[in-house]
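Taking the form predicted alone, here's one chain by itself in structure tokens.
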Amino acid sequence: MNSLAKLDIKYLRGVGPKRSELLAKELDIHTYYDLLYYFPFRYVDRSTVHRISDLQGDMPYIQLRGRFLAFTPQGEGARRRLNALFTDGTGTIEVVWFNRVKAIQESYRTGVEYVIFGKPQLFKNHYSIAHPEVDLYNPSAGPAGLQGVYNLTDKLRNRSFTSRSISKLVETLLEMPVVSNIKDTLPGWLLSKRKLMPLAESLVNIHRPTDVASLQRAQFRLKYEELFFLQLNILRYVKSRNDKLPGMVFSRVGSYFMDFYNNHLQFSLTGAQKRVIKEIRADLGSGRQMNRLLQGDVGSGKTIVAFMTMLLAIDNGFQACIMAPTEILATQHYRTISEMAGAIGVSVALLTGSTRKKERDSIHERLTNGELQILVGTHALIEDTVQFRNLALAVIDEQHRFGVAQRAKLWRKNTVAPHVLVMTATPIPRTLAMTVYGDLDVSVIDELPPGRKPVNTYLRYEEDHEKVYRFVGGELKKGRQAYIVYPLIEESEKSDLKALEEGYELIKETFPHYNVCYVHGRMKPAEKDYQMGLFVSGKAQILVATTVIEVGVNVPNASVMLIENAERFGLSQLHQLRGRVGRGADQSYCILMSKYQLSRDTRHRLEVMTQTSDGFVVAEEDMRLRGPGDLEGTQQSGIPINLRIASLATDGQILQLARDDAEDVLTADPELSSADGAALDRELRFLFDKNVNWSRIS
């Protein structure tokens, strides 16, 4: 592959330096490698070849055979087209083109036997095509069969590249020795055991499939062998850190840690709480520096967690902090744990960028000396200025609010690298753990503490929402608070949204004998903090908002998540803001409020919201919908997901497949240095050297 990857696609027959460019810029593509690498995105059937007179209905892409009976310019400027009758003896459809008129006028001629393939539209009861394909027709040619469809960019239409160009420049490219030749990047052992395609065979397969099954093997085996090198890469670095980097010994179970469990739990710890402490005491207690990952719905009590691994630190003489990616949500870690920690004698400061000088100096002071046992804060806990005299544990909230180089920042505040708890109440999909978090340890708290009961969710549209006021006026009634939430802060030219501000005016109409108090993204954050607190202290019985309340917010007395315009939202996004009510005993309500007429896929999100609770079947979806690349966090996460071909939403079962084969690879040769394992160690520094590698760091 290195030799392929070092020839400029330019000198590829058909490009020249113009193209090169284009194709630089426009697809990334500047080797014969990365065309190679440049795979179709869906395929076509070109082997039925369709009459005029049977098309019916919505057809999708169709072959016609048959001659043009007349060409006519139409327009003039940029709205000029060229229009042309197509007939093939049992009917006439109409041909467009928009662009390269006068080219395309003097290329294709009346009377000439032509094979057009494209896709019909009907509009008052007449078919036409738009920029079709079209070749001379050669009947000794044979059917055309499978044909892969290529993605484009606007761009590249508009400079006269079409699917069909790229096609014509891999098949330049298939029929040269240095693909034919092409050695195999797997081990024969392993091509035997999952009856893998051999690799050049599955390159000319995936862009010209012979047929379908042809097609399914190529596939298979280039999907395997993706996630396999990015599996390996993730493990054999795991390894590396694991072999490499020594972690505090926390051999004790001490006094501050058996106060809090015996004497100031105000609830029992649940099964699942139980099970992920005595994983994280296995990782404390190995010499190893824990890297793990906590993942836990909202309200499954993942603090309580992380507060009780931070009483380990310190009975063991060390020092703990806790990162957040939001004053707010900071300010909520401080009170829940100074309220924990003041019952047991451990000190605690909050450090945000709102800290006044003289506070600042005083924990500068008091972390250097040992004297203060937990510090919280922002990303203000990772500049220079903060020394901690003995840092063991970082704890790390939401983390894919912050880049990986930020993270970096924490492993220096102490000559052995402390151990690192990273904690999300973003369900992850099993596939993309496995992947973006691919060297962390896993532990799910997959279980809600006792007396909590699931948000019961529904689906409302515009017309019923004097209902949803009386029903949200029956809750404020009975002492309850509520959110009302809306997607945008101000009115937009282009959406008939309702603004925050015209959202909030209502509100107080509506509700006139309640407090209504609103946050939003472009508040100061004294000002933020003041309306948050007027709701949160109950002085406030309604809270509009934006999605900044997505994270940060405790008020276990708001029974009611009012999402306005819900269609305009994530199903991510969503389940978040549901997470803000049912923190306490009471019965508590989610309503999604959207226009009657929605998109299928819409309406469906919509509905999964109704149907379930679980924040992992919420992910598994959310991914399935919109892919893993659009989901927060990936590209953050320092492993770079950019696959060509294999789809982490719809490919769990081969990523299994390869991770197990990349361990056993691991098992067998942990440093690569036999025959098989020498070739796969070149290809995994062909694949990833070029990539910043952030998998040292959680």
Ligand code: ADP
Second form
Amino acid sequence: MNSLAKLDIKYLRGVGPKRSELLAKELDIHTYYDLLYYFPFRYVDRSTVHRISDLQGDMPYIQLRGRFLAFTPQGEGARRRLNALFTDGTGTIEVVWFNRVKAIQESYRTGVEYVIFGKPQLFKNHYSIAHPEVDLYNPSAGPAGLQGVYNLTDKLRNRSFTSRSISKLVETLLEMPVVSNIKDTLPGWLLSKRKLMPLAESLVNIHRPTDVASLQRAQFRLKYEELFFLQLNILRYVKSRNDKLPGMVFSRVGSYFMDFYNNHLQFSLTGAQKRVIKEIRADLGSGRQMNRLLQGDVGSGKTIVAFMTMLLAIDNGFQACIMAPTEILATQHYRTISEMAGAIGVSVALLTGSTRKKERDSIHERLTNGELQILVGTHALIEDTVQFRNLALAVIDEQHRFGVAQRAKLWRKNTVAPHVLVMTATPIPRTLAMTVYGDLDVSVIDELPPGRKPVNTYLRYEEDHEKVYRFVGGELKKGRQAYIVYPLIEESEKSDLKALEEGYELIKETFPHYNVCYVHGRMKPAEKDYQMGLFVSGKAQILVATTVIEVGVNVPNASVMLIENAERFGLSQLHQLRGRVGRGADQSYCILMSKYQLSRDTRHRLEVMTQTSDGFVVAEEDMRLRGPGDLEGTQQSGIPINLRIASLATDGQILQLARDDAEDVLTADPELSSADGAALDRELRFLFDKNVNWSRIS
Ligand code: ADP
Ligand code: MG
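Next up, the form predicted together with the ligand. The previous block was the form predicted alone.
Up next: the whole complex, starting with the chain shown before.
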């Protein structure tokens, strides 16, 4: 395999220096290996030959067999094109080329039998095909069967590179002995256990399938292989880290924890919360550093889990901190946590960018002498000047706003790296979590506290505005508060900002008896906090905002979330926004305002919102619609998920098999030192050394 990656694509027959430059730049194909692993993205069935007289309605790509009757160049300069009339004896069809007119006219002849392949377009009762693939008819060749279609860029198309050009290069490659002699990358026992098609055969079939069944087996094999090595790599890294990084041991459950649990907990924990606390306790007693991701839908009660975990640290004589992405959230946590901590005599302080110097100095001092037990803050608390006496646990809330590097900084806050608990409300589908966070252990709170009413969600159109406002007015009259959200996709979008400002004016006019406040991402932090503060304290009843409120804000009295131009938001964004309401005991409402004309996907997206309030269903649906690379939160995770053939959205089952097998392999041969293991190790190095440095990702 590695030897193919050493062969420069320019030496392949039919490529040469010019085309190799194009292939490298446009498709990232530099070597024989890259070309061999450039798979078709779909296949067309070329086993049927259509008759021109049978064409009707909107036709897919089809194949015709016949002769050109005449070629007629038309137009001049840029408008030059070549028309040809093609017949198969049952009728005629027009064939058109818009570029390479001269070359084409010279290469095809009238009277000779060809097979042409393309998509017929119906225009004024007549079909025509533009830029078909044209091959001499070869009676002894048999039916062409399935043919791969390759993705191209516009630039390649302009240089008359077609999917067919790629096919031809691949065919040349497939006939070379270096390819047919490729050694399998997977051990024989795995091939037979999972009934996998051998590698060399799969590579042939993925490009040139003999039939549908072989294509499917080849796809399965290559997807499996891709996911297997991905998992093997992650798991091996986890293992080496667990071996290397010791963690502080929290051996006892002490009096702070017990006092709080028995005397001050305002509610009983849900089953899911109890289970998660148990999982965390097991980590903390293991002697290894914990790196755990805690997932729980908005409102599922992650804060209390974090707090009780912190008490475990304190009971064992250590300090703990919790870090939030914004000042508003940090302040909110501080309020909740100091109330609970105060009841049991645990000391807490808040440190943010706007903490005054005097207060900051005092915090620094109390941190180093150990007087302060819990520090709540923004990223201000990871600055080097902040030193702890004995930090043993760092909780990170709403993780996707934090970079990997910032997390790593936390590790250095003590001689033994503190345990890390990352909390996120962005529900990450299981398959994605296994891949992106494969090195973090995952706990899930999959149960909401009792008595929560699901938020009623409605889709309404622009002409319903008046009615909707009347409804909002009704809620305000009952003493509730409302969010009204406008899209602001990019900070630079002036028109969005204008819509937001106009919206603000309109809302003030519509609700003259209420106070309206206003936030967007371009405001100065202090101004933003001031405006948010008006809403949180209840001084303002309506908050007009952009998605800046998406994360974590908790105003239980708010019962309406009205989202303007909802069609412009992504699913998980809508779900996060909806999570801002339904936090109190009252029935809450989420109203999605949209224009009436919607694409199918967009309508589906909005309907998903009205049909489910389950964050995981929303996330799975989101991944299906948009693909995993696009999923919010994953871009910032710093892990390129660049899969050639497998899809995290649809190949979850294969991923599970691959993960199970990778685990088995490592259990039997942790160092990959057996003969089979060494081969896997070589492949891992080949695949990942140039790509991702997993050791830098916590
Ligand atoms: P999130 O997971 O979104 O961070 P929070 O931790 O802010 O959720 O919890 C949301 C609300 O639910 C808080 O007011 C909290 O006190 C309450 N809560 C948490 N756990 C329970 C429970 N087991 N029973 C009742 N209420 C709970
Ligand atoms: Mg929270």
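On a predicted model such as this, the values are computed, not experimentally measured, just so you know. Residue numbers count along the first chain shown, from 1. Between two forms, the rigid core is defined as the largest C-alpha subset superposing within 1.5 Å.
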* Asked: After fitting the rigid core, is the C-alpha of Lys274 off by 2 Å or more between the two forms?
  -> no
* If we fit on the core, is the Cα of Gln653 displaced 2 Å or more between the two forms? -> no
* Using a superposition on the rigid core, decide whether the Cα position of Phe68 changes by 2 angstroms or more between the two forms. => yes
